[in-house]
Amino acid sequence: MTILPVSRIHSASIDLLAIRDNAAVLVRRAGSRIVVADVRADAYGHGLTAVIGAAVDGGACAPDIDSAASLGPDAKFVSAGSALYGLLPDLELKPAMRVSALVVGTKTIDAGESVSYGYTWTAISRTNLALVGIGYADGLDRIASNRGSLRLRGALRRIVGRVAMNALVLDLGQDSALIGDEAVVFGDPSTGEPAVWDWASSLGRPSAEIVSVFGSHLPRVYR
């Protein structure tokens, strides 16, 4: 029997090129003004250590540098923060943060079974199901259970059921899924993934408190 690596069933993959890429374009926008990395909250999930190097390399400043406290009262500051993780919907801002999971099982279920803790959703006919490997354990909010969707195989797939500790259950319809494909809650727009602050609208939170849950959360993968 093979068994995955917890930091292979579920990940938050941080492009560190995209913060740095955001905080250059910050910058610019900013002319005169120092930009400030807003690293709270672990750099809002993403890890405190690596965004400051990358936020620094496109020409922000971090919190604690002497250099930025050493240019006085006048001087005029401006804090990144939603910005330079990516989390608003602006054609120069990349989002920093990948979340995803795989697939770890699939069954076809009659119309009339239910799924999930406490058969919230029935089937009202036969439908393929795919049961991916992240829950309320590791950041995903249980208030997505029946109302949030995932991106497998080309689709967007709704979730049915309760959100469990450590897996979902995504309806596939007439579709099928094979164990290790990957499902994405939220990624890179630019390449057909969800937008992350098209995931917090439908939990109906803000796209920050959804990156920092994950990100403490999850195993964090650097690229």
The other form holds:
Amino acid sequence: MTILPVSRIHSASIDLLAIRDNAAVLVRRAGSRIVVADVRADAYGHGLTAVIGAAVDGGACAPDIDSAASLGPDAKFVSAGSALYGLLPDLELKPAMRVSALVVGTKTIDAGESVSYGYTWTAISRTNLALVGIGYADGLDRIASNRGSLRLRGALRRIVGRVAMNALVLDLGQDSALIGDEAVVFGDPSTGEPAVWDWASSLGRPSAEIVSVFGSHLPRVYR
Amino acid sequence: MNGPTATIDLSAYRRNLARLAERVAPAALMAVVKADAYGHGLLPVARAAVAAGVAWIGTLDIETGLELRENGIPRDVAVFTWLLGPNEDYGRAIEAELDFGVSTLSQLEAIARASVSGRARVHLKIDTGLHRNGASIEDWPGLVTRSLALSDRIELVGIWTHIAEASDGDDTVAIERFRSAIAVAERLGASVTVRHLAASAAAFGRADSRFDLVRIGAFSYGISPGGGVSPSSLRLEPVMTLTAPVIAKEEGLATLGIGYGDGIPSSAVGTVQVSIDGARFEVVSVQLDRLTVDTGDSPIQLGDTAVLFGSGTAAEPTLQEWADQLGTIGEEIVTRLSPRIRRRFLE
Ligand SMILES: Cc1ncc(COP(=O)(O)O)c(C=O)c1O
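Please give the corresponding structure for the form predicted together with the partner chain, as opposed to the form predicted on its own shown earlier.
Once more the chain from above appears, this time first in line as the rest of the complex follows.
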């Protein structure tokens, strides 16, 4: 498991207990059928080895052809993918991935000043901005430009201007932020954080795609 | 059966660099290799740039800069970093002789504190309108003055900015602001040798944007800005070819072993094509680890290799076509590809 250097500007943190507990819920719901963890695409970007360990702890089976076959021809299997990772709005399931990044710069601009490539957004009044160290190369889709929001200092803040390869800008209005503050793309909705399915649907993409792409690019931290 | 593969033509990359270097001369060229060299593979690309005589490499972050030094990028090649977080370990970075693009006093002070043996190489950044990083015009004199006062620990190497490429007029305004910031710094006693503003498009198009150094990412990989401008119209060659095997075949459909879990956007459905044996087919579904194309009654075989995008010389789609059809830019498509996709390097 990775211990991140303190300098880390962005990460995907993975809650292995959530995966274990989700597996247990799915095993219970499956009754006599056997739950097999769907770990394609590096476990949907959550990390193959860690996920298998957690899913097996929760009573699911690893997707190992030999052992599945040894369960006999009568065994009925049910594959657990999106549900295992908590990608569905289901009160018994918990999202396993949380994506966040730090504020790396702050700035106040005047009405009429614009932000980021192509100047696609212009302030209509004096406003505070936060530069956040995450961009499309990390998996934060460029179509979120002037559309998506991140949670920062207790509120959703709109992305203004184009999302760049490694950074984006949030409009804070009259509020302010400090360098080092954490902006959350999605996390645990039970604590008020945005849900991955809301982020995904605002961009018209499957949640599984969102977590797979973030997980394969961001440094992962396991909880 | 081979999995999905990104084939990286390093000779095309070197030719692009040579053409760009010639075009921007006498300005020097920095090869930008952030985001795993725009998804092309950091170390082989950085080594190719150095072998081609490039004296500046831009990595974005310190960690990538250190990785280059640890893997033998020599000290006479300057390695420029500019995404500086609140908790950086500058000591190691200074030891590795990295260059820092500094926007704030607190970054400057942190670098000075860590600079105990020798002087840290600093480039001060002025915000000329992009409003991301960079000191405001009000903060600029203070930042310059402080770095001069710290001259026992800070070597003021450069002054730089990054522009919006919104329009020629907007870029002209940014260039004017940059010139004023340089003049202010000189009046305060700075004598910088490396002034840099331009990335690919401005460096290519405008002599007045080039100053002493240009920072080139996209164009070196043969990624053009779109909107009708193709790489070949700039005499640049695409460097990456993305392929995937046909893993299933039935009733007019072929399934390829690559999906959105590998970084193919799910929005590829109904928008882009792939080519198999020189013929083009529409993408009809994208799933986690597979993608289906409508092959009609073409004689596609299991194990055939599909080209998702490439140089276009064999009638396959290009990255530019994908970007235009997906409503994005080539950079997003290549940087989004999973690191698990094999990179195969052609010398
Ligand atoms: C500061 C800076 N300089 C240069 C570049 C390279 O830009 P391009 O890929 O357009 O050449 C980038 C990347 O966006 C950048 O952030």
